[in-house]
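Quick heads-up: it's one chain on its own, the form predicted alone, in structure tokens.
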Amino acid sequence: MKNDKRVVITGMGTITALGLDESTFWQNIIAGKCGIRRISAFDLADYKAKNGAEIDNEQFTSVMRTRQLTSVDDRTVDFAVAAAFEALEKSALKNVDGTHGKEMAVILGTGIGCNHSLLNANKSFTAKGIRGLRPTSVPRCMANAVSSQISMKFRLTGPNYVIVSACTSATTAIGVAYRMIKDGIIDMALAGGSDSVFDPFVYGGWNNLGVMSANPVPEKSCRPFDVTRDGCVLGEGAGILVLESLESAQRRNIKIRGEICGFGESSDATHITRPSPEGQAIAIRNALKSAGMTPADIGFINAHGTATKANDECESKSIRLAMGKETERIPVASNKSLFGHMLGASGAIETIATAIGLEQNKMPPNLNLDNPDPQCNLCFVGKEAIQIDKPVAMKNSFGFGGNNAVLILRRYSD
């Protein structure tokens, strides 16, 4: 039998172009500011798309070092590891020394891995052979490096693990640390996602995809749901939140920002990159279910949004299959405009922005929508950011893979 405990929100840390800690990057997203510039981590000449959310490594550095942070020279790991310790210390759970473990589950999620760490150790191989492979090349370049990391920094002795589903990773990763603590088998979590894609090989593969913006002016690249929209817009970063039973809460006495309610995910089941609206409204429809709510109870939605067509068009038909009549009054933003698409962190990000903005009673805009799609017919928030009455939003995630994740929250109540 369950135990369908409640699950609260009760820490969150941001590493983002926007902001390297949560207030700043709440800040900037409310106040309608966009993180895109032209990227400069490597020569752009041969690529078509050279805008991107890129984080500036003398800022990040430096709240490495406010924090005592060592470097293990990967940015994905690094990323997670200094937003963890945020979401630690918001929620009163920080410990560094060492000299002491606490039961908590860090169940994360990435698109792309220690990628740079494996662009290094092919760099090494390629110049020196067998012979230019570190010994520590495995424990490195491992996707779950970037969970283990932060289990051993912060001494957290409850599981550990990666998601890895694309553009869902760090959404699904969330539902599954929330199942996990409302059916009573961990009492606290570290949940969220990482992801750099900031290197030439990477970045390439996406760059040759077909589907990345070449507009030239950085700030107007992203344009979710826009008719003039032509791609995405990479950016890199990594959210984290504390989950925890409210029960554990209380008797912590710590302040609860927001609440998970529910979570659904699906499979499109049809094709490696081309999305299924019906698909993601499975997806929809078993995040209302799982939340014992109907499409009434929500009041913002959250988008994807990624700004390609074929996405656009469809979370948008999907979003109608799954809502109904409800369609036509719920706002509908997306905030890949503001610090672009993060990939297999992306769902973290957003989710941090909704549980902030139920906290708030806001929602942040959608910045470049200057002529809506019609074949996106949705209620649309336009260019700032809303007030909103309803104390629950949806956030979904859809990825490559056919990979459909949907998240229901709530403003706190007692």
The other form holds:
Amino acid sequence: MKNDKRVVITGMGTITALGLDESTFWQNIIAGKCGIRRISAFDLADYKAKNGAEIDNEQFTSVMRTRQLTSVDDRTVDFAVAAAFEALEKSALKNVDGTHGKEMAVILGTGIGCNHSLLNANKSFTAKGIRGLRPTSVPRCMANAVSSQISMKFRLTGPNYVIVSACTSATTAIGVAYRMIKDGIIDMALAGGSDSVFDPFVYGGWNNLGVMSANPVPEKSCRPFDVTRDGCVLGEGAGILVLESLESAQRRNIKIRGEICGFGESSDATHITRPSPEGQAIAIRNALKSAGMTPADIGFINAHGTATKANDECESKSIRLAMGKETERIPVASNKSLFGHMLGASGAIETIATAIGLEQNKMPPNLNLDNPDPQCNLCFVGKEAIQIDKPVAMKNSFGFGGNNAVLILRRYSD
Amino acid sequence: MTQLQIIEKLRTMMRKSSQAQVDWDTVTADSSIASLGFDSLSILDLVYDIQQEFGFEFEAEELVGVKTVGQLADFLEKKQK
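Now show me the form predicted together with the partner chain, since the one above was the form predicted alone.
Once more the chain from above appears, this time first in line as the rest of the complex follows.
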């Protein structure tokens, strides 16, 4: 028997520069606040790109304490665990006493993984050689610590693993979890992503890549689709959703926040960093096909919109290629001017913003879009949140490696 | 370093590497190490932290028979001499 279950969202958790819980995060988005500041984690003297959307350490430590969570000394893992806590709590699934397990999958994305642990291991190895290397370096540094720590912490006994596909990681993780539930493999999953790029080494790599904004004004520096954009601005944090079959949510009598109804993916198969409109358009078409929809059904596109010259031009072309004449009508926004490019977490946090936007019929604005680039000829949302006509949205994520992933979300209705 | 000073240092290190929710202010020389959230893996971290802090090396096997915080402090007190 072919299973074709509806997949709904029943909990969301956010750790971002705009808020360490879903409600603060959303209020700040709607208020048009920007989470981008001058980076404070390390000395920026030799760095060209000085802005980022950092999590405030003091506030995050306080959240960990309030949620009775113990740090594992890795920012990526700690962000993920804290966001998972909120998502589970909101979905009335919190089980931190460890007395019994729950069969729930944990499918998370990360672009970089446990880079703070790797950096610490490398520092002590460089300073003291093999005797300086912590004996638990392996379980601390492995990328799947991000999902394993959550599985252990909350006793979730379904499959847990990490998907690594650069900036599409979290979108792909949500898509994979969506398919598992849709196909009846599992009833419930935690899905999303986490990344923390602000250490001098990993961030330095980005600084030197030539894709980062050098704009000196933090809140103006991330300008997706604007003609004056000069590159992306990174952010850190985590976004995690509780996904479950409609039957499971109804059985538990839990509030349904939204629905995932399609997922498509593809590879450019051309260049490691340069995106391809044709490759991206395939992922968009695959997502529509998976949802059983056409471009006419889409009411909003939450773009990848990194604010690099190459991405925004390319994404504009791929939207036009896949959506045809409907492109003239569909409002498009990028959330990255609000909380930066959260890399392997970006797809999750932007899916959450899309889901809440659909739920409340307020789609997030483009903060810094003063003069749309004529090369990005789309129907853009302005600086205020907007209402949309059709309760279906598309979330695009495109990553280095030629990875493309697209989700379709719908406002929940019986 | 006196045994009390060693215990104070251990408390700080254990708080860092333990994965359990423990009221560290109530930890004394008689507290069992196993009750403080250490298993065969996390004890390796604690041994590492102790070696880095105290500046001498020992094998984890030397701790066989060491069950309480006080016994660990005794062991370290003897080692540092």
